[in-house]
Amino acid sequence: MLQNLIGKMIIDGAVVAARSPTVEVANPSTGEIIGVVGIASADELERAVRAARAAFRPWADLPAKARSLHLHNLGDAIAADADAMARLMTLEQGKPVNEARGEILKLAETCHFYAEEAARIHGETIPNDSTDFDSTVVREPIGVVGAITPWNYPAELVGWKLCGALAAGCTIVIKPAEITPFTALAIGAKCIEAGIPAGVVNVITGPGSVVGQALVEHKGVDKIAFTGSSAVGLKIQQSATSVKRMALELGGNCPMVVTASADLDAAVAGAARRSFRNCGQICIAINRIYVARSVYDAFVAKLAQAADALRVADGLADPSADLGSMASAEPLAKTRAHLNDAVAKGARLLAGGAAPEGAAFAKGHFFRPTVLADCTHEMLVMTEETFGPIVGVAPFDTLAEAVQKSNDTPYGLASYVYGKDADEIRYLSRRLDYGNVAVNTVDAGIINAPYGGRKQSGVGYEHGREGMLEYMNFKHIRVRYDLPEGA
């Protein structure tokens, strides 16, 4: 699969050779170069946008059932090749193969979900103040979408945009992260295999600062759908050269609150999963944990033990490892910086704190899952998104204090609560200022419910019916009628 994608782009229904295949892509577990991709030139980007524009009206005019069938076919094609696509993802991103396979299957599920939603694009009738008027509200696709996607979930975060846009009747130009481009190219190739018409899905490659920015500024792009950092999201908002619809899924700094009534073993298991899965490289990772003082010592001891029990390995060599390598040197450096800052300011290091030992880890971006106790908001680990396998823990005395500390952030993507007392759960879930609140679970998102953040965590929604409506305009049609002759 990889060999067919090296130095390629997907433009107008074909796998084409990039004009300038100079961007090297490395395996983050070994440092080996696995292939190269191109930096899309102005001409290549123009061809992709022009293809999407030409394909837009025929795709939008297809019956919803026809678009639905195309998305079902795409989901089937992806699921049938999940093993190969998972290994490709691990090669460029580092997560263990079994975890990558789960992500590919979730992508297939997303295709099927939006295939069904495509047939449920409903309008409504609005009453007027006179009976000789009818008002109808219909929903129409926006047009050409520019999707700029990150490296941490290189299949799912393409899929949320791709499937919602196609279900709505839009066409799309995808610009994946430069360190994980091959997964997106493989998805584009699957679109061709599934029979999606030429031009509907295009995938171009290159650095975000160059190619992504060119998409943002292109007047032929009607909407930008972006997942990434809040800083880049703000730049996108400020740098568009024409009015565009935007959906920006940005950073998080997600808290977890553990009350005195919580099942501690369940809370520890949840914390270990959501703090360290994908090496913490997820917008809804648990960054900081606030624990009721009466159970604090027991919780931190159990969490340290759980972290030490997680197995770190090359995700290709050990497909069932708990953690693979981090995706690049940049998040690894930030993890180390946050660790050093916290320890210097008085945090206790209870687990991890270094790379695993041994020759197998020497050339990769590996780091052991790390637990810091007795943290304060003077520490970066509690106030910034680390995007690495590290979590800070602090005690609290009242629920009001836990809420205040949890909300003490410019971000508002996801939060977590563990507790068995219904009054505690209601108090916390109503006051946590986050777009997603998960109680006694760390799976904050499901495909059929809206997913989005507040404050600096972004604008717009993915998942659910709302994730499709983000790609639609509303049109009000108001008609005045006269009585027919002889009535």
Contents of the next structure:
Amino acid sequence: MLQNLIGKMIIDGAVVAARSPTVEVANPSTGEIIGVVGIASADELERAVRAARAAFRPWADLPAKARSLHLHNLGDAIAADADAMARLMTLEQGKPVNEARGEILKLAETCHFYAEEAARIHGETIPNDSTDFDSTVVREPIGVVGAITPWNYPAELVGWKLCGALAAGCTIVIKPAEITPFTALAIGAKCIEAGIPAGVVNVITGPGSVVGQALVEHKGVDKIAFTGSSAVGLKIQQSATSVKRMALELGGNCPMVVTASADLDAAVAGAARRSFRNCGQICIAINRIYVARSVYDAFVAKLAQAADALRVADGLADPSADLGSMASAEPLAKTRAHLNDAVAKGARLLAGGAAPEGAAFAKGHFFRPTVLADCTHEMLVMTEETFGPIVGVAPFDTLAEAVQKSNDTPYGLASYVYGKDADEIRYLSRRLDYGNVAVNTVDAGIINAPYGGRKQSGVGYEHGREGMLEYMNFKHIRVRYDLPEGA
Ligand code: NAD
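Taking the form predicted alone as the starting point, write out the structure of the form predicted together with nicotinamide-adenine-dinucleotide.
Up next: the whole complex, starting with the chain shown before.
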């Protein structure tokens, strides 16, 4: 699969050779270069946007049922090749193959979910103050979408945009992260295989500051759907050269609150999963945990044990490892910086704190899952998104204090609560200022329900019906009627 995608882009229904295939893509577990991709030139970008524009009207004018069938076919094509696509993702991103396969299968599920939604686009009839009028609101696709995606979930974060946009009747030009372009190119190739018409889906590659920025500034792009850091999201919002719709899914700094009534073992299992899965490179990763003082010591001891029990390995050689390599040197350096900052300010290191030892880990970006106790908001680990396998823990005395500390952040993506007392659950879930509150579970998102951040975590929604309506304009048609002659 990889060989057919090296140095390629997907433009106007074809896998084409990039003019300047100079961006090297490395296997983060070994440092080996696995291939190169192009830096889309102004001409290549133009061809992709033109193809998307030319395909827009015919695609939008298809009966909803036909678009639905295309999306079902895409879901089937992706699921049928899940193993190869998962290995490709692991090769460029580092997560263990089993986890990557899970992500590919969730992408296939997303195709089927939006295939069903595509067939249910309908409008509204709104009462007027006189019965001579009808007000109808119809939904129309926005047009050409520019999608810009990060490297932590290279399939799902493309898929949410691709499927929502296509279901609505939009066409799309995708610019994936420079370190994980091959998964996006493989998805583009699957669109061709599934018979999606030429031009509806295009994938161009290259650095964000050049190619992503050019896509943002392109006047032929009607909407930008971006997932990535808050800093780049803000830059995108400020740098558009014409008015266009924007959805910005940005960074997080997600808290977990463990109350005295919590099932402590369940809370520990949840914390270990959502702090360390994908090496913590998840926008909704648990970054900081506030624990009721009466159960604090027991909780931190158990969490350290759970972290120590996790197996770190090359995710290609060991598909069922708990953690693979981090995706690049950058998040690893930030993890080390947050660790050093916390320890220097008095945090207690209870687990991890270093790379695993041995020749197998020498060339990759590996790090042991790390637990820090007695953390304060003076420490970066509690106030900045680390995007690494590290979590800070602190005690609290009152629920009001837990809420105050949880909300003490410019971010508002996801939050977590473990507790059995219904009054505690209600108190916390109503007051946590986040787009998602997950209670007694750490799987905050499901494809059927809207997912999105507030404050500096972004604007707009993915998932659910809302994730498709983001790609639609509403049109109000108001008609005045007269009595027909002879009535
Ligand atoms: P990033 O912002 O550095 O890059 C994201 C994408 O933007 C990449 O494709 C990059 O090439 C492109 N880009 C960079 N500069 C650009 C510019 N000037 N104009 C246009 N495009 C540009 O983010 P990252 O390091 O790839 O991803 C990690 C971040 O993504 C974290 O902050 C994480 O929280 C966030 N994230 C958010 C969600 C969510 O749903 N809210 C999901 C996953 C990741």
